[in-house]
Each structure stands twice: as C-alpha cells, then as structure tokens.
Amino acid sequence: MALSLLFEAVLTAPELSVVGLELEDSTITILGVVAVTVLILLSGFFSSSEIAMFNLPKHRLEGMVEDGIKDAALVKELKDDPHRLLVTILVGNNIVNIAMSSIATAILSMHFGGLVGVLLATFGITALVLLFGESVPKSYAVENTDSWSRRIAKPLKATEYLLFPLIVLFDYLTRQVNKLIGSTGAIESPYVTRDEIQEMIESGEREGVLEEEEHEMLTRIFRFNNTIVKEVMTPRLDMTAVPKDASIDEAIETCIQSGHARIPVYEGSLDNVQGVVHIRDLVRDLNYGETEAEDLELADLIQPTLHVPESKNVDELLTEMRENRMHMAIVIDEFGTTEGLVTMEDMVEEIIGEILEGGEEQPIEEIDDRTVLVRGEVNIEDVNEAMEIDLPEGEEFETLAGFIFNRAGRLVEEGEEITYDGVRITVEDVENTRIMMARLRKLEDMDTETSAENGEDGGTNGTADQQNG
C-alpha cells in the first residue's frame, strides 16, 4: 500500500527531475508521446520484418541473388541462419513493445492516476500495437515481400550488432530448450512442397491468374506420376494389328484403313506380339528397297517393342520409351496376356489433353450445363473433373463403361438408365457387348426426389421393362 502511494505521488508531482534537469509535466508528456510514436514505428518494423523474411521463398531469393539485385545477398545471409534471424526480430520487438507500454503507463498515470492510467495504457497501447504495429505493417509486408525484405536487411543487420549479447544468449537458450523437448527447431522448409504448389495452382485459377486450360494442364502434370498404364492404354478390343505371315501390301492396307502409322505384329494371337512395323518402312522397302518385292517378308521389317505390366507408372514408362527410342509398348496382365497397347501420344495426352484426328469425336461432348455425352472408354476421373461430380473409382474398373457394368451387374442395352448420387446415366450406344457412348445428366433436387420415389436407390436400377426383360 505504501509503495503504491509512493509511486502515485512521484507520477503526480508537478515537476520531475531527469538526469539533473527539472522537467515540467507538459514537457514529459510531449517527450513520452514522441517516444511512443517512435516505438510504434519500430514495432511495425520488426513485425513486418518477420513476415517479409520468412514469407520470401528460397528459390525466389536465389533468383534475386543471381540477378544481382541490390541487398539480395544480405537478405540471403540473414536467412542462412533462420534461428538467429528470428531471435533478433523477437528480441527487438519485445524490447520495443515493453518500453512502449512502460512509457505510456507512466505518462497516463501522471495525468489520470495509477489505476486509471494503467487501464488506459493497457487498452490504448494494445489497440495501437494491433493496428500500427501488427496489422498494417504485416499486410504491407505480405504484398511487398521481395522489395520490403531488401529494404529492412541493413536495419536488421544493425539491430543484430546492437543487441548482440542478448541475441546470442536467447539463441543459445532457444536451441537448448528445443533439444530438451525433442524438437528439431526447423523454422522453414528448404523449398515449397508439392501440396503448396498444388494449392497455389488452385488459388491462381480461383483468382483468375491462371486460365482454365492452364489450370487443367498443370493439374494433369501433378497427376501424371500417379497414373498407371492401364488408365491410358488402348484396350485389346480396339487394337489394330497384323499377323506375322501377312504380306507387305496387307500390312500397308491395314495401316491406311486404321489411320495408324505403327501397328503391332503378332504370331498366332495377340498374346504373342513380336514387335511393331512402321508404314514408312513398309512403303520404302517395298518400292525402293534392294530386296525384290516378292522376296520381302513382314518379319524382316519388325522393330522390337516393350512389354510392360498394366500397373506400371506412366512417368516411368515414358522415360523408358524415350531412352529406348520407342513409340509404342504392349501392355500385359499378370498372366502375360495382352491387355492393350500404349503409345507416346497416349501419355502426352495425359498432360496436354486429347489430341483429336480428323473425323474423331470428342471423348466428352457438352450438351448443356448439366448434360454431357461421354465415350465408354473415358476414364472416370476425367468424367468427374468435367462434370464436377464424384463417381467412384474401383480396382475392378476405371472407365465409365466399367462403372456402368459394375452398377448393373450384367450386360446392358441401349436406352437403359442408372442413377447414382444425383447423376442419371443413359446408355446411348452399344456395339455387341461394349458400351460405346453414354449420356450423363446432373439431376435437379426435384428430379432426384422423383427418382427416389420411383425406386432408384442410388444407381443399381435400370428402366423397369428392361430390368424385367
């Protein structure tokens, strides 16, 4: 109690002696206001420094250093020891904020009394620091990370020299505490992670920085190394091939009719593919080769090809095909049976999108905002992305046709419908037993409710007459 009265008496005295000088209340107040103003600016400086320094990616900083941008090397020097940098900023910021609170408390208590002054200083300084020492400076630093980090580099280095003893002490204590609690003390990762890059791509598309086509291509690139050969191959039923004992003319005719420059050559059946032939070699050797046309055999022109499992990653296969200078690979299952083939074009299309030749239909054709026509062999992931829906992908199927067969549990006919999770799928075209085309329509709420009332319980029911037939 006595100490409190003494403190209040000193603060409320009409004059105060500082270093032998008699100062009036007005002078003390002015000096205090000036000091608080300077300290608020310093608080903003340290707060913005933390944001600018630790938000600046290393790859961007390295680019600035290589370009010889002013003070970029000093920024890199500071960031090379992130622990020391963080301690420098925190020590400076805490000294400034504590000094600011002390001065404000003294000045306000001198005018309004001890308790009222403390309350005014607490709420007033808190508001000022939040606005001018935190929010505004940090917002500026986020928007101007590159330029602001270079501007503050020299002042931060000067602060490190000025507060060197304290910085060394707290840097050491921080590291010891981290060791004690089992923390690595890692402050920042070396580079941006894969997830962060994908988030930036999504954000760029939302903000309009990336066009829709650019966003799709970048997304496909990140999806590429998770794609297996089975997802991009041409299935066995769609393969065009010639037997090994076929004539050169027959092979050329097959290439022309199919529109393919390369075709596989098999012996006996497609499960025994010997290699591939190129129409260029066929025509050249038939018309301009040294061997007589009647003595020329298809076996003489076969080029070797790769046989790869259907579970092989596409990025690995692409590398292997480039190294071996091959444009086609035969896809086999676990029993060695030919499942299909994959070309360099198939894998490139996974990144840049479908490459359509003359007369070839779009794999996904938009009818209206809620309806599309989709070829049966289109991957479900592409359908989900195009329509913004969530059809499931199973281990036993990967295409839209596979999904329809899986839901129906039997062969389907043209005109049959299934409904799944608010999407009605109508089979439009069937050849033999293959689903060639299907129509997908996103149902409105009323349509979904009507479907439920009619007994469509999630997609396994077809039309009533066809189910019964």
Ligand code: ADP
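Owing to the predicted nature of the structure, the values given are computational and were not obtained by experimental measurement. Residue numbers count along the first chain shown, from 1. We call the rigid core whatever largest set of C-alpha positions still superposes within 1.5 Å between the two forms. What changes on going to the form predicted in complex with this ligand:
Positional change of Ser47 between these two forms reaches 2 Å or more at the C-alpha, relative to the superposed core.
Taking 2 Å as the criterion, Ser101 counts as shifted between these two forms: its C-alpha moves by at least this amount when the rigid core is aligned. Relative to the superposed core, Asp171 shifts its CA atom by 2 Å or more between these two forms.
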The other form holds:
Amino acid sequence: MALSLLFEAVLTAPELSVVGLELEDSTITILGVVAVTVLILLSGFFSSSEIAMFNLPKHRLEGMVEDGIKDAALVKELKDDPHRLLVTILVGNNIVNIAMSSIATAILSMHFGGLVGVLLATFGITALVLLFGESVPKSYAVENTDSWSRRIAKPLKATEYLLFPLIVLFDYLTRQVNKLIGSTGAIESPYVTRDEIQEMIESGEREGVLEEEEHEMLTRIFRFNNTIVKEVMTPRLDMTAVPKDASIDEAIETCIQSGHARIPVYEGSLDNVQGVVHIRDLVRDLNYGETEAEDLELADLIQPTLHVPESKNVDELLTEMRENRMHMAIVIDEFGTTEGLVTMEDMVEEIIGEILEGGEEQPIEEIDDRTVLVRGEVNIEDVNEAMEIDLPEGEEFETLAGFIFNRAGRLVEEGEEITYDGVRITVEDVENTRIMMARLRKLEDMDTETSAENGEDGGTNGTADQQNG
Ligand code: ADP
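Given the form predicted on its own above, produce the structure of the same protein in the form predicted in complex with this ligand.
Now the full complex is given, and it begins with the chain already shown.
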C-alpha cells in the first residue's frame, strides 16, 4: 500500500529545492523510494542475522570450524562476544528502521500534508518492516541457519567497523543498565540442558524412536554421575581376601574357591588392606618364576590398590582407575574402616546392567506380575525400577536389606513382614543377622483393605512396623 502511494506521489510531484539543490519533487520521491528499498533490505539483513547467529547451535558451529568450512571461523569470532554481536545487530537494525520511517514521513508529508503523511508513513512502513524486514528474512534464517550465518558474517563484521563508535557506546551503556537492574546480561543459554536431554530420552522411548534397551542404558548413563561407590560396592561381608602371611598356595586356593581372579591382601585385619594379588601372578610366579617356590612370598606379588571413601562418585573413580590401570579399589568409611571393595565391573554394570557369571543368580527374580524375589543387597533404586514402586531412595540405606532393617529398627527373622506404600515385603531368608532374600508383592487395593481389617498391618507374628510415605 505504502509503495503504491509512493509511486503515485512520484507521478504527481511538483518542483522542490533540497539542500541548496534544485530538485524536482519526482526526483526526490524516486530517491526516497530507492532509499526505503535499500533500507528495507538492510533491515531484513539485520533481522535474519539475529536469528541465524543466535539459533546456530554451538556444537554445529564447532563442527563447521573443525571442518574448515568457509567463514565458519568468523561466525565463531562474532559469537564469542554475544553481547557485542547483539548490540551490533540491534544498532544497525534500529538505525535502518528509523531512517526508513523518517524518509517515508518526509516524502509522504510532502505529497499529502503533515498529518496524513505521518499516518501513512507510520502504517505503511510498519507493514513493510513487518513483512520484508522481519517475517520473511527471519523465516528464511530459521531454515538456513548454517549457510546464512556464514553468508552474513563478513557484512556483519563490516557493520561492526562501520558503526564502531556507536556500538562501543551502546555496548557499554547496555552493560551498565544490565548491572543496574541486576541482570546477568546472558544472551545465549546452553543449547540443550541436561533435563531437556532426559525428557527427550523419555519421549523418545514413548514414541518408539528409542528401543527399550537403549532407553534404559541412556537413563543409566544419566544416573551414573549421581551414583556413589557405596551403592555399587561388594560389601565387606562378601569380600574374599587373604592375610599377608598366607602362602601362595593358600592364596591360589582362596581365589579358586571364591571364583574371583583378584583378592585383597591384608595385614592383621581387613581394615588394613595392603594391596591386591591377581591369580595370574600367583600361578605364573609359582610355576614359571625364577625364584624357588619355597622362597616365594605373597608379599612379593602384591599390587598397589586405591583406597576410596564410600561417598566417592563412581564416574570419578572409574576415570581414576582407568588412568591408574587398576581394576579393584578398597572402599573405606569415614573412620578408615574397610566397608567393601569395588571393581571395574561393578561400575560398568551401572551403565550396561547386571553382568551375571556362570552360577550367579538373578538379583531380582520375577515370580508373577505382582511378585518378585529380591536379594538383600540389591539397591532400592533397582527394586523401584523393576517393580515400578516407590520405596524411599537417598536415605541412609542403599539396599533392600538396609531398608528392611531401617523400618524394623532391629534384627529381623525369616517370615517377618513389612507393608510400605502398597507393597508387602516378606523376609524369606536370613543368614546369621543378614537378610539374604525378600519377597515383594504389590498389593491390590482389596488386599490392603483386607489386611487393614484383620489388623495385619501393625504386625502380627512379630511383623515390623508398617509405614507409609
Ligand atoms: P572376578 O571376575 O574376578 O570375580 P570382576 O571384576 O569381574 O572380578 O567382579 C565381579 C564381581 O565380583 C563384582 O561384583 C566384584 O565386586 C566382585 N568381586 C571381585 N573380586 C572380589 C573379591 N576378591 N571378593 C569379593 N568380591 C569380589
């Protein structure tokens, strides 16, 4: 609309004198139209730059720089100071938009008089800017972020030089204002957050983009960096170790009987672990070593090991063990007492799931839809995941056995029951004081009601207390 008005004005223009030059009205109008057209193109350039530059994901830009793609490095240079880049784009965009509306107002007022000219320019330029200065270029930039950001990089750099004083001034002023209103002035947020990736994994599985196995492994990877050593270790009670003064033959015998290739060697008590011996070294040195068998001592074959606190993160420990080429670490508590041991396998299992060897039993065995048999040392998290229930996590106990003890507040015996949040836990097997196995059954609503009526919940037969939530 505005354009056609401008053309009409060109045709009907009388003569005018501008800046001392005798110019015909028509010439001024033509110059004005040309200027407005150039400015609208510039406006489109700035708007599209903003979208292309700030929508270009960091990782993609880095990939382009690594591949040596033309002008990618310049894009990176510009994006390295996002605040300066934004100021450049905004200063440029505002100058061209305001210049455009001033020129249009002047020309239209010349033809239609003050008020009408102002109104026509306001609406006409708004429409033009919205359409050709914003909407079209931005839509284009959204779809062609990679190529467009590289194409506009040089002109943007040139703009930075051209408008240097203005940009420096506004860069400074906006930073000051940001400080005043307590804003960090952060322009770019991370491309994706951890939470977003986790949500994508969830919806990926729901929508069938990810297999269930892939989904599980990805979820475990995310959980991995919150996992501490205590959650994955083999507890002290299950540790197979040999005293330092044992003979090589005894050590080999211990390895074979326990089925473990590495065993810790301690002096005095398990709280004083000196290192680890590997069955390979024991056998090799006994049979093929240079030393006479009777001179060979276990102490000679001990390899150093790491002592780590139970609260250590497994991802850190895994890196450390890989760097030190160690497969086993000894876990100690805050008093320096040995709590257990952890091997590479324990940590890798956290990501890829349980690795069972020959005779090993499933830690969680499904009996029917609602019932499972769970070994006492299984982590609460794993029980919750397998049964889709909500036993409390992150408290002072890690394992199902720990949870049962915690609720009972005392040693429990075989056959005792706890009901928690719609789940009945029956202790199936206790060795000495240790809960080896428990049966978990999700109660149907009816079961809960019946048991409540019968007064079962509070605990017949020495049943441990029922707790809920
Ligand atoms: P291995 O194959 O020698 O048993 P892995 O590193 O594959 O050793 O560990 C398998 C499981 O056995 C892990 O849960 C680990 O904690 C446990 N484990 C390894 N060595 C011992 C040991 N000496 N005493 C007790 N448990 C051990």
